[in-house]
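Starting off, we have a lone chain in the form predicted alone, written out as structure tokens.
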Amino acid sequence: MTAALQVRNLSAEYSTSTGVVRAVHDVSFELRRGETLGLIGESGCGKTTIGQALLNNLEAPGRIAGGQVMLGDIDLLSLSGKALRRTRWDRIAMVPQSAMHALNPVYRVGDQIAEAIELHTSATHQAALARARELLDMVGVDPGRARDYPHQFSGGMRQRVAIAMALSCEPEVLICDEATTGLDVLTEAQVIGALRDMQRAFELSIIMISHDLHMIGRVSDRIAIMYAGRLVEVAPAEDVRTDPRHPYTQGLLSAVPALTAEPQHLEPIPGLVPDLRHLPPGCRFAPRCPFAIDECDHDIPPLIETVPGAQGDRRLVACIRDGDLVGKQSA
């Protein structure tokens, strides 16, 4: 399967009065055409920074410190000005965090979608409005409500409007940053259903950014696990659910309750995420890892291929003890 997006050695940081925050360090992955890749981790691990960096949209005091983001044969990080604005929306778009609050409250939702179409195509205002109504219908919103204002919609409906706006120019890649956060489970299912419908209609490749492991496991083909600015595991979703290889992934699964009537014993991950201004010299998870050995305190483990995953797909794990921990869970 060919890649829609290739991320190579991406690093990003923030300059603060107390030091440089290394939010993303040497991250590499690919997004395949037509797939959904889940990107998951604790708050502050760098997920949203990656999303903004992929769009070359990281604002001061943040900056991209290195790497490439290849969309076909174009490095998005090398673009600026008109070339960058043409590529955004046209080829890659984003449903931002808290998207349901991102709509302009004084403009009708149809006009907001139409504006994006007019800015990036040669469509007339009337043609753009007609397309906006079509998009609303596709995400399950009555096209007649194009004349309504954002405050007249529920949170889930505003989320759908934001998805329609992001897809207004039919991009190849869609980044969804916490697209279902704050929604009840029924509305979340409806929004995810709308995304799947749009994925089929537009042959989209989607990156789903979230801290909700259960939701990501349901909607993703593959999952990438982040910890303290680095990827620690990338694998097919089924393998992450049934056979997690990195101790951090195991800890996440042990700490998340399942929807079952059976009593459950949950194990929180001890300790705290390291200060990204003062990172440990070795594995960033070592201070919290129940399987850490002396080498873990000194050597940064690379993200390398391990045993084949579901249907022979690649599994990548950043742990020097990967082969020793097969089948083990943290106690």
Second form
Amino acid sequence: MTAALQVRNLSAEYSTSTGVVRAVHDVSFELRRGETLGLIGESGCGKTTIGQALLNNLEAPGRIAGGQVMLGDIDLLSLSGKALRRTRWDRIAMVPQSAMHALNPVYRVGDQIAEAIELHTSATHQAALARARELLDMVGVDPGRARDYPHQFSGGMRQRVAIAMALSCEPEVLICDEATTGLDVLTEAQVIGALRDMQRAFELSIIMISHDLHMIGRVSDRIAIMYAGRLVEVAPAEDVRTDPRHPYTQGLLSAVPALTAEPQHLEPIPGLVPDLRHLPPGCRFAPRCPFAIDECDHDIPPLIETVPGAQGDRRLVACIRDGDLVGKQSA
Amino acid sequence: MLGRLLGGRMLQYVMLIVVILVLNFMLPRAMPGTPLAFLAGEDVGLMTTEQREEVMAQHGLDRPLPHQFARYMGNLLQGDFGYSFQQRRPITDILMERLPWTLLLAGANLVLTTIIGVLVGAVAAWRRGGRADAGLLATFVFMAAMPSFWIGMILVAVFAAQLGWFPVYGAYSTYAGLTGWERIVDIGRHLVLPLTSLVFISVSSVFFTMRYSMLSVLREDYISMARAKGVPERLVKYRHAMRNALLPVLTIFMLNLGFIFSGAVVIETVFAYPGIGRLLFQAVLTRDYPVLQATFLLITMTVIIANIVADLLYPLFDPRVRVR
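Please give the corresponding structure for the form predicted in complex with its partner chain, as opposed to the form predicted alone shown earlier.
Next comes the full complex, this chain leading.
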């Protein structure tokens, strides 16, 4: 089975007045066909930059510094101009964090969805508009509201509109960047429900970007954990919950309360996320890591295959102490 | 509904207009000296007692205030703004004679300023930080900082006095007896220098508003989203960015529209252009209070009307202002 999306050695950086900041460093992963891959990390770790880079839509002062984003045998990052415009949205689309800001306030939502269809197909405006209404209906929005403007929708309804817009050209890959952040839990559940239905209907492969471990844990098949611009662990969602390998993942889990468990003691990760301009030379998590040894400061640990967990699927971790620590993590 | 919102706002405007009319009525009566001095100016000293009483009676100034107010309102409703003792003519005639010239000068300025400011402002924003942007920014700061009388005088000195390309003053050649096409060309030639000066000093506000507005719109997520959707760059600029960036410019346009009669006072004076602005200036110099009073009323009403028009137009351009 081929991957829906293959990301190889992706790096992205921002030029700032105080120098170049590499927000995404040598990130590689694959998105399997039909799966939901969660991408999780703290604010500023490079999640959103990855999302934009996957669409080759990083705006200045941001810049892709290297790598490949393979959609089948096309490298999206090598495309530009018309070829890029044609491929993007047709095969890979995005649901943005805040549809409030991602929808143009002066145009009707139906027209905004139809615009994408018209640009990618030979459909007339009427046909595109009819399709837009169908899409709205599919994601649970009254098709009659195609004539409404973005400000007339509630937060949850707006996210559904954004989903309909992302699906307008029936893409293979959908990137959801904090697509449910800021919604109340009920609305979040509804929006995720709509996404799941669409995943089945369109055979979508989805990348869910979020900082919300609970939500990601519920919806993802596999989870990639990011820290300071690098991936530190990639594993099946269930393995991440029951058997986290990387010390950062362990810290992340013990810092988040479980809804179902007994009242428990939460352990915050000591220290702060490093400044991307002044990174430690070796492992970026080493200064905050309870298991760090001197060697951790020497080289950047590569993301390599490790012993599979209970799920039996292959898993990757970027920690030189991985072998020593198996079975020793704080429970 | 839209009607109810506008109804409420219109009621506010009606109340505002009543207040302005009352103030305008009270103005001469609140000034030191008799209303007669206000009407006739310094001539009052030369009048005999009989003459004074005659003028007082003629204008109803010997009647009680409510009567005077009713008469004042009645006259205004009939388009009668009173009488200028200085010019010995009805003020309505004077205003009607001046209005077309100011409308021509200030109207042309409003149109040109908006078009130039919007286009150049948008281009500067699209090339933010580039050479063109820096050059335009410097140019428009320079233009904004220029005193209006000074640029007027420079233009007169160079293009009228030195080169002789354009007339020095006025709106048309007085005794040439030109008709038809020749008259239009003559008026056009007289218009060039005052219009250029006016555009020079007023275009910057539109430019800066448009540039800033475009820059903030370009940072919006929906612009990035439009690009992601596959919208070509040209359409991103015009269909998605321009439409939104124009909204603050509409506000500036409406403000300028409100000041259409009073915005050109200095330029009309420098070029002896026979518009409302110059009338105002002359009335101040000669203490022609009735003319001042009438001009102020005209200017105030224009500002209010421009506001009303803005309230009516906004919902057409920005759906967020519409009431569900």
